[in-house]
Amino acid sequence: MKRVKIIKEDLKTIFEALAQRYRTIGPKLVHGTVVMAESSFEDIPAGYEDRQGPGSYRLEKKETEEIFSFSPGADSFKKYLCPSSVTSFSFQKSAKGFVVDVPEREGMPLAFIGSRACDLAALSLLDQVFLDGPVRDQGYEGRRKSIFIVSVNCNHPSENCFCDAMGTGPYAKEGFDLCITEIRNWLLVEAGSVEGEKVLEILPHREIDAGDLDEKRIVIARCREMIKKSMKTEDLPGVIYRNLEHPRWTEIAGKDLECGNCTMVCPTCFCNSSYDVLSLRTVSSNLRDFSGVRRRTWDSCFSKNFARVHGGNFRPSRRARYRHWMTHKLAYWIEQFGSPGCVGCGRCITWCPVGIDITHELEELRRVR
């Protein structure tokens, strides 16, 4: 692995190598909350810090000189590789046949950009879940395809970041093309693949030596300090698979919303609905010609009609609801993928209305009433 060390200023140099042939996906602040979206270096809400609780979010501005002083927003990777809405085929119905057609991926590719540790984690679960399976996702598999990866190792966790616990960061192993780590007024840049080392090769640089080394062991060993919230997970998935009939869970659904806001921003929630759009222009009056899209758009689990099937509804009740997914993720993941569906990253804690914590929530399963 090639690492090297540059100023900050030169952060804007990997900016303008990557737009020549990437759509630039980084942090921007919009609203008052940090998210991803098309940026540039000048957009990088440096020296802002957030303050994050359950069912809480604050920006301020500090006098810092830190480029990356905040923690993620609500956004991940799903907002691009695996969008709200999305168009999964065309169809058209006529004298001649049925035709249906696949749209190709649109535009440049995507290099993401301040990536932390715990999305990255999430980003290899997404990929478990939409190419390792009997049926490969042709949708994500095309926009996950020739993306460029810029990560970025926590200085500054969240009040709910619990990935250290997770095995999930504070900082990048894998899955990355070039990670960054902020050491006071320089950078250290490491490459992960043929591709970052390309981009290393432009950028004016200095060598590293073992000091500079341990100067990034002790910036991560500090991250680790600071992160307080944690989550046991050497008795899982039996812990969740023992108290099914647990009092706690009716307790939960007594102040759940159902907004289903954890499942939007978790970044490994993938539940979807699908559904035929006709276009009325095209319907002949006997039906015999007709023409439409088919829609994959974000769905939840909180949601009481995405259970509802012929017959019934095999989760009717809210206190079933947020059993399955906590569940899901704590259970039911280890057993299909070998490890929790959860990275630790504390979105849901973040933005629940009500600040439903799901490390408390796993602590109140354990007890005894």
Second form
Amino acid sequence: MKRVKIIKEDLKTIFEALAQRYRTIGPKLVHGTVVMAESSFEDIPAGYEDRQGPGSYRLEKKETEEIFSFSPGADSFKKYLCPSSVTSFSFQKSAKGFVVDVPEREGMPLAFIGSRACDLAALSLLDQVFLDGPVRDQGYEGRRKSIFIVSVNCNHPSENCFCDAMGTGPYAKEGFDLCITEIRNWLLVEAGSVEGEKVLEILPHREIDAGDLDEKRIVIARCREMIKKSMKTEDLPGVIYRNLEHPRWTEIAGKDLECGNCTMVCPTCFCNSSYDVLSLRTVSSNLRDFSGVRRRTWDSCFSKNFARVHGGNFRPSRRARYRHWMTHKLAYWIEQFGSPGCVGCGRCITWCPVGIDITHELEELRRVR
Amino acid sequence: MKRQRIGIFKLASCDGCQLAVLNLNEELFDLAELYDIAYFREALNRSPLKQYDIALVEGSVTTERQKKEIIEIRERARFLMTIGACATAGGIQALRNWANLAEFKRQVYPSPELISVLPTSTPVSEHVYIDYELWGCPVDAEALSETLVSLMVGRRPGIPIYSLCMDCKIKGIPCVLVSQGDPCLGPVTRAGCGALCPSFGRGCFGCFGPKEGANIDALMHRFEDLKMARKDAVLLMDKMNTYAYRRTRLEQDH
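Having looked at the form predicted alone, could you now put up the form predicted together with its partner chain?
Up next: the whole complex, starting with the chain shown before.
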């Protein structure tokens, strides 16, 4: 596939070219935090660096010419594929019968700009869940197809990144249309698809040589060195199944707020609940006529109601709920899909208000007491 | 089909939750069509009737008279639902539950001897059996509408019991606690307000009260890590849902 060398201004050209045909979604500053939003080249928080810790995130402007100086932010592209709240269909019951109407997907396809290797890995996990299983999710399928992806290889991993240990990063291997590596004052852009190659054709032509590829390798190696966090994945899922009664679960429950933040920021947590929205407006007093919509909204296994069924709740304690989340990520997922449901982006660690660290908790579970 | 009869009652409160009923706006007309609004303290000049299918109660029990009144309301209602922080958790007036009543009276009123109240302000649920409760200061008009329409069609109302954080994330609001170190009660508070304060970059005040089984101590420890004095951290909860937060904390499993 085609590879070219570009300068910053050319990146703007790429943005503009994509904006002709796509809604461009990329990093943007909101309330002092990097989030994914509809954005333009100017919106990129270039020169901002974040410091992340367990339960802490701070952003600072640095004196640097770098564009992608920040690491993954508060949310992921998940919110565009599995929207936080979406109308599945509307329904209307009257004397004439019962009518269900599925809304048409409108608008331009999306371009995800600035997705990291971990984001790509998350995307591929979501694809497995929603497209490759026994039931294809039509809503997801509709949003997913024709998405254009511009990925960025990381220069600045956060303190909570552990993609290297999960084998998902820090550089993108596949699943992109274009992949950018920022090297000093220029950018190496590699096409990963025919669509991507077409975009490169509009740019001023600067061929690369072997030295440029060496530079890319150096950037990646330097990034690897900067990643301090790790997760020992050997013996998964066994180590969890053998420790389902480990005292550590109770200790975590003491700290756990079960606010659900980890599941919301996780790029692979996909659980949701569907609910029929009726209103006083649309119900007739004899209940013969009514209309409404079925709404699908993010939900979380940390919500007490999530495991409530007729007759009771099968995860009645905080301990049970945390254990379920971690076991799903690091054990059930492996059995179901062949790899863990964790891509090592570290968001659950950063955005946990009390800083519970999944890598640390797995270590604790390995300790025999 | 005969319409079900609704009564909207008031104990010690500011009337804000009754105003939330009026804030149903256009839906108020639908409500009046679907239900027979027989008594509505804030909006109608009518005397109470004998029986109600549904009683909505605003306000906490703070006087001897109210203690009798709420029993009377219960006896006349088939279904009793509290609306708002006062009726559900005792309200801001429950601050006196942890203080000296005489002292409070002296500080607030020019003639404290004229004030005849109980030493505590308590939620309706401490006096009579309640069928459903809606949290919030004030209650959310949408939640009210959802509950009333659910009663109509016979289903469990779709009122989430998860934390405010969930609503913040659903709305795409970055966390003020994590990104600014601002104390926020969101992780231990019920969703329901649509993440109003965080959407303006402020921490949550806890208008919707503690979520079920909230791990309050863990959050208080976190506030202390942020260099907040323990006393101030606890004070954050001492607002319209003080009684509920404090009780949840005391009853928490350790």
